[in-house]
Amino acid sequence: MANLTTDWLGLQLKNPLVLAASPVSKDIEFTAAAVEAGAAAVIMHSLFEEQLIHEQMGAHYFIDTRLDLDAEARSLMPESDLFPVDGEHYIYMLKKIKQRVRVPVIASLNGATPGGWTSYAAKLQEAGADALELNLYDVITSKDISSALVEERQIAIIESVVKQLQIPVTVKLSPFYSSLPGFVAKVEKTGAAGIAVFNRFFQPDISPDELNVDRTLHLSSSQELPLRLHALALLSTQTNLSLACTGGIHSGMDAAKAVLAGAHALQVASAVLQRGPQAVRDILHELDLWLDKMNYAHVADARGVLNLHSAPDPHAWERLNYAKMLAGWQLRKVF
């Protein structure tokens, strides 16, 4: 058997293989029961900040708008400022998930404000998180916000967190960036500890028989992983973060490719969702036995071994692939 530990993050784990954030982690028999099929760390579901904003602004509402009705109001109910909707329920489930399972439980905070961000990033810290992962996910739909300084608000928020906590930050990204090693570099900068590639948007479609938008989830697929490939093999070239692969592994095969492009950490949620734990344990079987085949003593021997300066044809990684390929294709006569 071949030596899969892993460093990410700082983080000593037993093997490269993560829970990503997802309703997996709701559940924490659920959870546990990954961790034990051989999940190495957990990631919990992201707390968006939005969501909470919307739940307190709820709470007062319904507080406040009673507290006048009538005369004995006040001393019935209590002041809105001292209704817990404050993440308590998040933090409450962080805790058990630590006391629960015996491997690193990392935090996901998707937010929208840089006070926000570094508010729950505290509190989060506080609670017992081992590390914090943060999600930039922007829906820009005003034509008066440019790129930059989409990109110049995120570089603000993840320093902000920074140098607020004392535990690891990672953050995780989109594909969505005009030079992602460009701004990969500036994460670098903020003293972030890793990056994650790459956030699936929500993507809602459309329903023309009904009139209306289709807003279901749709779970990935290892077609999705490609692009996460490409993403790896440029960055693990040109820094020294930390690199999770998240979207598209669902089988050894696939966590091998992800190895081999230079990621550090796995991170699984829909193979998990589609299948149960069982798939951590299949997925870690699988990469076993295809180190043990290739004679790789360590999974770390693996790693960045096809990237852009070590593949046998770096150009494979380039743009000028991409027309050898559609020059190569063979077009089928059907007419």
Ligand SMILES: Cc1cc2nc3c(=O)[nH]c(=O)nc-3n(C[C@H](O)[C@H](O)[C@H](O)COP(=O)(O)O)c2cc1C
Second form
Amino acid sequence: MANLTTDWLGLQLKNPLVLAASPVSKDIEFTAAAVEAGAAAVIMHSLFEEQLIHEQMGAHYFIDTRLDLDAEARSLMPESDLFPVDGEHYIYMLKKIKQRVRVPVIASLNGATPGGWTSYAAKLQEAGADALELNLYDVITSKDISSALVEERQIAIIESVVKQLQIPVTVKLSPFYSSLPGFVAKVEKTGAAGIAVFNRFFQPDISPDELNVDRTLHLSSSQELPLRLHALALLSTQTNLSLACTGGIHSGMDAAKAVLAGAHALQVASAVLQRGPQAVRDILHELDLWLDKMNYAHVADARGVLNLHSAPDPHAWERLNYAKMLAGWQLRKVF
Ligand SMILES: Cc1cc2nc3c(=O)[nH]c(=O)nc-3n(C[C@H](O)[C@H](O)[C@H](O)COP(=O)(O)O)c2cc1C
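Pass me the form predicted together with the ligand as well; I've looked at the form predicted on its own already.
Every component of the complex follows; first up is the chain already shown.
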């Protein structure tokens, strides 16, 4: 058996597999079963900026009565029943999970704009969170908002949270930056301890027959992994932050690929939601078999072996290779 122990965000994990933020943490027994199956840490589902703003504004009654009076305000703010006030319930769940499992528990805050809601981070630390993941989920729908403004807002959020906490902070990023390495360098300067790549964006589809937007949330498949592998391979040579891969890890081979690209931690949600805690056991077992087969005594020996500097052909990660690949494409006879 290979040694799977991993340092992630300064936390000593028994292996790199972490339960990603998802509804799993809303069920303490499901969470405990996944930890029993081998998960080395638990990231809780997120507490959203919108929930906390409502809480800080004095809860539903205040918002609803105000919205009744103010038509413009109603168009600007989500309905209060869409975002139930549950900051206190979140802390209750965090404490319950901490009591139930013997692995690090990471709280998650999800927001897009700097503001007082980030002060909740300190409450999560006080409640016993071992680290905090900030999910900077933003959906820009207006041409008046520049990418520079979005990045400034994100850095301001990270700085404000890092400043308040002694526990490590990791930031879950979207894939949509003009210069991902450039943005990650700014994140590193804030004092954050890690990043996770990438947020899986909610992608509404269109139902042509119903002439409507289809809001079904689909789980991932391994096909989503290469986008993450590319980012990890680039970033692992350019940052000292802990790197987590989130998106598309469904098998031990997927896990091995993420490690080879440079990941310290492997966050898994869809596989666990689809196959239950057994998915954790299977992924870890397959990763272990692969490490043995490749003669890696420790998972750290495989980390980054195929990153931008260390791959046998590092240019495989770069733009020129795209041009070569297209030039070499063989047209099959299909007509
Ligand atoms: C049903 C569901 C709920 C999720 N809820 C959250 C959440 O509350 N906060 C968050 O940061 N990510 C959330 N995620 C994203 C996951 O943490 C993870 O990053 C993403 O699903 C990619 O990993 P996967 O391919 O293993 O599913 C959710 C994902 C799913 C499928």
